[in-house]
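Encoded as structure tokens, the following chain is the form predicted alone, with no partner shown.
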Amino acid sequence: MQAINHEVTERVTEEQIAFYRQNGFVQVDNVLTADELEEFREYMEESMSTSDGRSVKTGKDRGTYAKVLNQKVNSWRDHGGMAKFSFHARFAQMAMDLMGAQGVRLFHDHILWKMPGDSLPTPWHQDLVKWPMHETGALSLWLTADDVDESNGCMMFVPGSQRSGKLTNISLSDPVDIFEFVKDTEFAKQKPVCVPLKAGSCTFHDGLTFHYAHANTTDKPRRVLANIYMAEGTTYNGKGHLVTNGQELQEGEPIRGPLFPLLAGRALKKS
């Protein structure tokens, strides 16, 4: 594995914050210093090897879906070292640039393992159909602590694909074709474009647009965070999901709280 360069990538740059407002995503290299990255690696080892009583864990024994990812939401309830990166005040600064929002919160993280052996691409979807969020504009970060490419689960996306807005919930285990749903639109004509990454970079991308990830077909797996960032001031749909489900959220109201902290920016002051 390669070391990453030393100076590490602090701020987004305007080119960039004007790429992913015109396509959805965007590449940002460095982020993680070399020895960030190796408590990074240190951190999500020992997260993933372990059973704990708040974070959840998905994947594995469950068939077709454990093919496609392993993978464990909010990391940072039950391991220190994962909260690190998942409130990193840098990454949540990008983010905040990104959105052009005046404050951002995390709505959760998740570890996301695509394992070696019978691997099973992820098909095609958007995220924002499955966060219970009225507005649009929250993104993830996919922070990779392995170089990845096309052999071991690196991601795809379809530039400009935000703009077609929610579309439906792709199942990752039994999925449709997302494409049925924009036939003979510019963005079923649009190329996707694939992003392989060094260790310790990352992808920025809008809630709305398409991406997938390639199988892994080595003998290693594709380790990588996932840090999903709300502006301040969005608002709860009512509908369930598994880190607001029990939470007492109101419908139409900001989604706040504990689980919900405010990492860069400001809290709005509520009407």
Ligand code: SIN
Contents of the next structure:
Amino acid sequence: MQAINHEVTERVTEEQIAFYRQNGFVQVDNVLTADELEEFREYMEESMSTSDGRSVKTGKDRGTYAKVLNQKVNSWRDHGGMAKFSFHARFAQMAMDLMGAQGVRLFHDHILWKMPGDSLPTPWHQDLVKWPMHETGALSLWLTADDVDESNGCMMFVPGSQRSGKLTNISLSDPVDIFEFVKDTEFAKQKPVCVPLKAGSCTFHDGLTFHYAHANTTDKPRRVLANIYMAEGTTYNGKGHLVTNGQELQEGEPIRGPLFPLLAGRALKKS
Ligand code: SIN
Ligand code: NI
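For comparison with the form predicted alone, would you give the structure of this protein in the form predicted together with this ligand?
Full complex below, order starting with the chain above.
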């Protein structure tokens, strides 16, 4: 494969931080070197082609959810190469700077592939309503291994919608209209912004920002890794979640432990 030469982006700029805080999302180009991008594609392919029942689902008889997304949570736990991208210090530093936190932990990663053939859009939703956290501020990095645009599943965001507060958990396979919850408010009037990206580039979005992804109308998978970062000290709200269930977390205590490594900045002292 022909390597593309570009300068890798090491840190977010003051302008990007200001844009993120105003709008609840930001685009950051070239966060992977050409070599890293090649490696990233290889590990994602390996991770998604295991025959453990979590591999990619294609074809008309797959369920509605699989037409929206093929998802693998915490890919780092069974593919060491993925850990390089889930724990990457460069991304964690960017997340920390955008949040203005003293430290950040990984909440979880998830590989998000949108497979071709009867593909469905990812409906408008907020993420934080699903995460068992008392505080707001956690965010997602959405890193693409493929060029993305409206034809294969690029994202859209509603600028400023992170200020709407927590609304409701929207099922990705049987969605309700999130805009019904903000009728007659400034959020309903905001024009969504579409963000096409080149492979190796990413967006960050706040856990409360309304977002959506187009269907994949091409004949190739749309291959993305999303990492969720939370500020050090973010506390557990006691609600059930795949990655916190069984972790012996007490309600009101900071989320920490073996599945939630500190990736940038400083850890708080244990009380
Ligand atoms: C997608 O990749 O299609 C959706 C990502 C998200 O909901 O954060
Ligand atoms: Ni989401």
